[in-house]
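Consider the single chain below, provided in structure tokens and representing the form predicted alone.
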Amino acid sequence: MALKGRDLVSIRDLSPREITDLLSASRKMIPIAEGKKSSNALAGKIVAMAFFEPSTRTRLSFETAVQRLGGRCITIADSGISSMKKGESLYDTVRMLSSYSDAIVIRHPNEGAARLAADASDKPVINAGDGAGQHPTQALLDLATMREAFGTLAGLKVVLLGDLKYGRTVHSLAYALGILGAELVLASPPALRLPDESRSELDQLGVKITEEPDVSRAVRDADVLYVTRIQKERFPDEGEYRKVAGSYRIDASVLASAKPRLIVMHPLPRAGEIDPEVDRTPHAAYFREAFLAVPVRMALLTGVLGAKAG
């Protein structure tokens, strides 16, 4: 893969071949991610974690990935204790971080912040989520979860359920699934439909898309049910959020008519969308999905830093 020195701001920065190569590389990283094999691929490398928005899985899985590969992290986990509190611009903060590290992973509440960071840095920048924009590494680990379960992505029928308007994971994943040959079923409250520009792009790519607001009907022929949390923090008005809060909940009754091999995924955290009873069924794949974040991000980091796992 010719990823060395490149930024990953959007999933569109990767070709279909580069995506599948990354997924293949991540499979080889699993023993390292599990601690069954050691690697010093990133020995001597420092990766800056610039997280200006709350994160659990994304930040910790990136830090785990770096440390499992023998590298080190420097971390901003709260903008309130950085010099941005004093008025320093994001541009200047990133310029400073690029002089201290070999790569930067950034999460920011403002859409477009990752692109600005990439412009400011002379080191590779990886977008770990920018507002309601993109979350490309989440899309990669979601794809890895599906490919592990089914051996392929082409031809899969994937239901995208929930907040398709503000859910940045969906914006990245829908595009990636489309260019890799999956069929999409969109299920959301009317106010949270996939943005028109995303839908138009998928239509231009020739992606097969249907809309089915009834979740029970949507899952009958599906291979994957991808559930998302309604993004309360993205709503400009709390009253609008209250209108759609609790619009759906996945439980055993919803899954009763599903295929035996259907997998239920969720980028997490969940906030009531999936009943804990689903955890005990063979459909639950979200905790495996969370683990696969580590080998996928290991593969990406070694790629952009020009390292080889060994």
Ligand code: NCD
The other form holds:
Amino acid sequence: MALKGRDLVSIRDLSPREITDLLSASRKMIPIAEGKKSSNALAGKIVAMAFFEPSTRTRLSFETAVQRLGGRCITIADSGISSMKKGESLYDTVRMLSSYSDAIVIRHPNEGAARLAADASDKPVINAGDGAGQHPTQALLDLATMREAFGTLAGLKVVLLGDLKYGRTVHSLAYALGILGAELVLASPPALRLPDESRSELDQLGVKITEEPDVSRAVRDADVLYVTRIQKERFPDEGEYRKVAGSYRIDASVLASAKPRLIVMHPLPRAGEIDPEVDRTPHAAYFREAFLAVPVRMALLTGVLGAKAG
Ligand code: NCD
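One more: the block was the form predicted alone; return the form predicted together with the ligand.
Whole complex next, starting from this chain.
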């Protein structure tokens, strides 16, 4: 895989072949992620975690991935304690981090921040979420979850439910699913529809897309229901948020008409969109999805750092 030295800012930075190669590589990492096999693939490597926005899974799964592979992390996990609080620019911060580490993982509230970081750094930069922009590594682990459940991605019917406007995980995932031959069903409140640019890009790629705001109808012949949180923090106006808050919730009654093999996914955190009663059904795949973050991020880091897997 020719990922060595490359940035991952947008999911568009990867070809379909590179995505499927990463998914295959990540499968082999599962025993290491589970702690059943040891590896020193990243021995001697330092990965910087630059997180300027809240994160639990993304940062901790990246850190777990590095450490299970024998590497080390340096971390900014609170923008309030870095020198950006004193007025240092993101450019200067990243430029300096790139001289301390071998790769940088960045999360930032501003769309475009990861691109700026990639320009500032001479080491690989991985976007762990830039505002309402992209979250490409989440898309990879979402794809890994679907591929594990169904053995393939082409032909899957995937319902994307919720905040398709501000949800960066959806922006990356919809594109990836599209180029890998899945069919998309968009189910969102009217105010939170997928942005026009994303929709026309998918149309131009020839992706099969329908809109079905009625969730019970949308799930009827779906393989995957991908639920998202309304991204409260991205609304310019609290009043606009209140109009859509709580407008959908997945519970056993919504799933009553679903195929037995339907999987319910969610990048997490959930904030009321999935009733905990769904956790006990065979449909629930979101905790497996959260675990697969580790092997997928291992495969990616190994690739961009040019390390030997295993
Ligand atoms: C997502 C994010 O940060 O975009 N979380 C994650 O990385 N798993 C989704 C969200 O915050 O709703």
